[in-house]
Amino acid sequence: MRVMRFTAPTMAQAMRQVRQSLGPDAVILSTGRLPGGGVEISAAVDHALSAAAAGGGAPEPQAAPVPEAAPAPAGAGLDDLARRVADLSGLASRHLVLSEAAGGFAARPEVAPLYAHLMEQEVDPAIIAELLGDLAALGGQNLLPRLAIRLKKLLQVGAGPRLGPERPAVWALVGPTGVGKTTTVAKLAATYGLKHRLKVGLITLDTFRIAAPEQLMVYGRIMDLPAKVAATAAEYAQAVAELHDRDLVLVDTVGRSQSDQENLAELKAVLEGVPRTLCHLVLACPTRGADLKLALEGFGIFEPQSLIFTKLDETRTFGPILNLVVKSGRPVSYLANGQKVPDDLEEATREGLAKRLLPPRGGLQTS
């Protein structure tokens, strides 16, 4: 098997390479970004398998020096054996999708200008599959309406607050570091109090930064909002009673790690000071793939009603907020784009991800 390493500006550019050296029975092994700007494909080939796919016929084997097996660990046994054969599992399906969608999709002119788009956009190759399937085979030149209805059945769009009997309704806004949440506070805040007329007040957790709580403070005496203080689940429950006139409350919690579990455990029991309170995770788009996925993964244990992505206006790479849409199964509502109170904030809805998510009409190199 012939392994080789390209390197272009963009990932289009990068799988023409690709198909230009290794022809349509290349593989590709990995993609990624370079420190200093483009991406980077590892492809191979199997010239033997391609000859006898060709009608050549498979070479005789080569006799290969085995290896001398390791000693078995101790306690190793069937459960183990189990786990490398579920490890080798995943790794042989995964390993058929990829070569699907380079053997399949990046040899055919219908879709490969797609198939690249999608894979520039850092879509998961499993879900460009799915999307992709049969779209050559409906026919038509121009596929993009098709692609995005696929696109839109996939995605998952959250609703605003749900203003039941019981008052106020409340919402607090969790997630790592750094991704904005006292900024998104505000623009909900001033969403929902400005434009939809609801009495919104304002509560923050966050006595961990310095100045924190005081920066909420300021957006509610901008907006004339009353704003709260809270440290500890009583605190927290005292702060909601207090508010019990305003229809919407929206609280503003500390940044913590993803694996920093024990203190998220501390915030998870300051939230169940006020039992309906509802969740929702905060997100920053240009967040690397996997540690999105992993930001997912610890902050579960607050049961996210929905995701919120931050810093849309930092990156043109959006494969990631559809990645963990469908594997999460958890909506998304609203969407920050900027700085500007309440200006970069809008409702997420189908149509919106899937244009971000979609080239522009004519921006497609086919060759």
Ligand SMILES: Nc1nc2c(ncn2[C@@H]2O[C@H](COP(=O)(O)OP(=O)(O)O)[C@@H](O)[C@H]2O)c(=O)[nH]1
Second form
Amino acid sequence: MRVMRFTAPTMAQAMRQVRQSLGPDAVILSTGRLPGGGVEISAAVDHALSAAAAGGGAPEPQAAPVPEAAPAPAGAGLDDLARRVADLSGLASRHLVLSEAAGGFAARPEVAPLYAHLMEQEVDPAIIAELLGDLAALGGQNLLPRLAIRLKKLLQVGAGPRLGPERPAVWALVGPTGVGKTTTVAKLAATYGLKHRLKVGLITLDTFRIAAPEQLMVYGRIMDLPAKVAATAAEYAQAVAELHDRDLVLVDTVGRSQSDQENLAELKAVLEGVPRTLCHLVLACPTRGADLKLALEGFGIFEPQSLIFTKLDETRTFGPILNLVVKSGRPVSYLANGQKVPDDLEEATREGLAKRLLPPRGGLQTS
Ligand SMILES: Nc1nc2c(ncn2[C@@H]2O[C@H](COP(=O)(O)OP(=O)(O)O)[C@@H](O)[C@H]2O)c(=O)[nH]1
Ligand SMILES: [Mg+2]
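Pass me the form predicted in complex with the ligand as well; I've looked at the form predicted on its own already.
To see the whole picture, the full complex is given below, headed by that same chain.
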């Protein structure tokens, strides 16, 4: 298999080059942005793979599950879209998806611009294939609204604090260093404490760095909310007990590298001091896709209730949000789009996320 590189100003143009040079059996191996602008696609033709994809040659008996080639009727199978996407993790099936995309649905003139746009947004190719594959077979106009409906179905949102009978509700924000946990705790405190007029308390477990607890204490003083520092499971349980008159207790934690399993386990042990603590995983949207997936795995031990994405103001690529929702099966609860406390926080909605992921109406690049 000979790998070839294609560079062009836009994904659509690079895809066209791939099809022209390598034909319909091209397999996209990777896509990326060039430092000086433009995109690069590595692609190749693997005749064994493409023969198997076409049902021609002798397929490998141990091949990973292959997506249904036959177009499903409109709307069918949408409910288990996420499950089928999750099944597409094997390398062989991934290649089949990509090869099918390049030579099949993605080549159709009405679909190609949508395909290119989603690739540019760095949506996982397997998800794109599920979203667009049978839409292409339906043909016709108005693909964008149909895509929007499917996308919204995949984008789970919600999991804001459900204030059950047990008070206070306890939310801990966990996540890598520097993603904006402390800032987001402050924004949430303002949202729930000042706007929704709930009784909010703050706890910081970030005693790891000198002066780190001070950051949250300052927010507490400004907003006139009680704030406590805890370093052990017992201290944490004590702090929550002291905040028993609160509706919601927000817990800030120390940033940990997802690869630092020992420290993650230590933090988990502290959080277990209050078993009803619900964790929410904070991730920065501009983080590279592979690193986001590593964080998801590393912080999986906290069984996060939701994902919170920060720094949306620093990127224009939102595919990773969709990729992680599908991969984790967790909803997105909040989006942070700037440094300002408390303004730069929004509750995640399907519409808001889909709007960021889709091209503006009429703004599709068709060249
Ligand atoms: N641009 C941008 N910066 C943010 C956002 N959220 C937090 N930050 C900044 O990121 C840096 C780290 O934030 P911090 O809350 O201390 O992160 P932590 O280590 O996870 O607690 C600070 O400079 C914040 O102002 C956001 O949504 N957008
Ligand atoms: Mg912090």
